[in-house]
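This document starts with one chain, in the form predicted on its own, laid out as structure tokens.
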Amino acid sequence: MSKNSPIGIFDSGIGGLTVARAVKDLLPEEQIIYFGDTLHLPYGEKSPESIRKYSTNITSFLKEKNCKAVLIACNSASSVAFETTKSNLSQNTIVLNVIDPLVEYVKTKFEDRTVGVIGTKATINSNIYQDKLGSHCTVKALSTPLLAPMIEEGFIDNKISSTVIEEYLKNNELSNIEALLLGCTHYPIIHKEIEAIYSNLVEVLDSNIWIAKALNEELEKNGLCSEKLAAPDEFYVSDKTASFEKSTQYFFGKQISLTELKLD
């Protein structure tokens, strides 16, 4: 492990890219070393024992590349695998996950108001956000499935994703809420669709720049950080598609190149 190893982010899909761009963004002389198992996604629609096993393989492809931080860029392998990708990893390993850098800054911005929550099946239904926050706050949460492989698909700022969208936001479950945690790592990518449904009047909240501030911290806790990109950043896919490598060019900016690596 030295200042120059890379940063591992791993994800079911193209969510992850959201983790990784703000990572970039705050600490461009970091190596990325990125995994998308879209073979397997979406993992919201995954059993925790599968969410598991996907992220064990994974983490022991990162350890291989010696990656000095991990970090789990998926909420619903962060709410139900995140112990299970600590233990398969060394001790001097950073792990990260995308849910507590959001839940902390939010029990300090909105204590004793009421919070929505979205995202889902697997991240909703292991009440994370609800036992994180329902001490500090109000947790108003609903499983919102459709979005994550509508996201996939490309369906962004048109007539089918805004009908979607606000047809969960309108759900009574979400009712009087005073800020709106988007808990899905893809659900940055339709954050102004969302905003612009609700007219800027609910405070709409995504993990990214949260984790990416986590992990320049620890790294400079741990004397990690690295004075110049050492390597180039790597993408890999358990399946590549012309989606995702769409996906990758619109977060970069530029053709990156994937490849592809079935780990099961």
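For the two forms, the rigid core is made up of the largest set of C-alpha atoms that agree within 1.5 Å on superposition. What you see is a predicted model, and the numbers here were worked out from it, not measured in a lab. Residue numbers count along the first chain shown, from 1. What changes on going to the form predicted in complex with D-glutamic acid:
- After superposition on the rigid core, displacement of the C-alpha of Thr248 between the two forms amounts to 2 Å or more.
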Given for the second form:
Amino acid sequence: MSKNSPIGIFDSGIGGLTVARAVKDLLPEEQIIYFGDTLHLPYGEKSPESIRKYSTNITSFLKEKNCKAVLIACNSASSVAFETTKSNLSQNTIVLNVIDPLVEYVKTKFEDRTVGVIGTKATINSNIYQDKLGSHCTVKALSTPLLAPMIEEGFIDNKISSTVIEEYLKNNELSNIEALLLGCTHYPIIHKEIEAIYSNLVEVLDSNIWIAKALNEELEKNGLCSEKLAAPDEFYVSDKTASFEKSTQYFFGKQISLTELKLD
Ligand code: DGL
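Previous: the form predicted on its own; requested now: the form predicted in complex with D-glutamic acid:
Entire complex below, previous chain first.
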């Protein structure tokens, strides 16, 4: 493992490309190896055991690729498979989940205040945000399972998306919040839409900039920052369709070509 080793990033599908985009924007000299487990999508509807099994298979692949860091770019997997992922990698691999960097920011900024969190059923039912933030602020949590498939189908900034989002946001579970945490890596795509629905009166926070910054800090601390892009980025999915490839446009900001790789 060296400065030129790649950064592994994985998600249940292509939502984690929003994290890959944030990493690429902050650290353009780092090579990314992305794996989207589209064959097993959505993780949000799966049991913790299944999510841990899928995450272990992906981590083994990223280990073979000699990644110096692995980012779990999926809240569902971050919620239930962080420890499993760490134990499957060597001790000197940097392993980050998408939850902790945002939680650290919210802890200080919203101490003694009320925040909401939305995410998949797997994430919300795991109680991870409630457990990590509960002693610092009041946390109101709501699972919003229609949002990820809605975004993947391209329903963004239109009548359908605003109706679905508004319906969720007016739920009693999210009343009187001062900030809303977007606990799913698909949701940065509707970040602005949510802000507009709240007329900017509620601070809307996604984890992307925080995880990119946390990665930068860890690379610096370990003397592992790449000085020059060593090789082109690689993007793998476990089940490739034309529609996934087309949707990379929304998530990564430009269309990228995906390579299919079945892991089991
Ligand atoms: N990207 C996943 C997450 O952050 C949501 C999609 C899924 O359910 O697999 O939880």
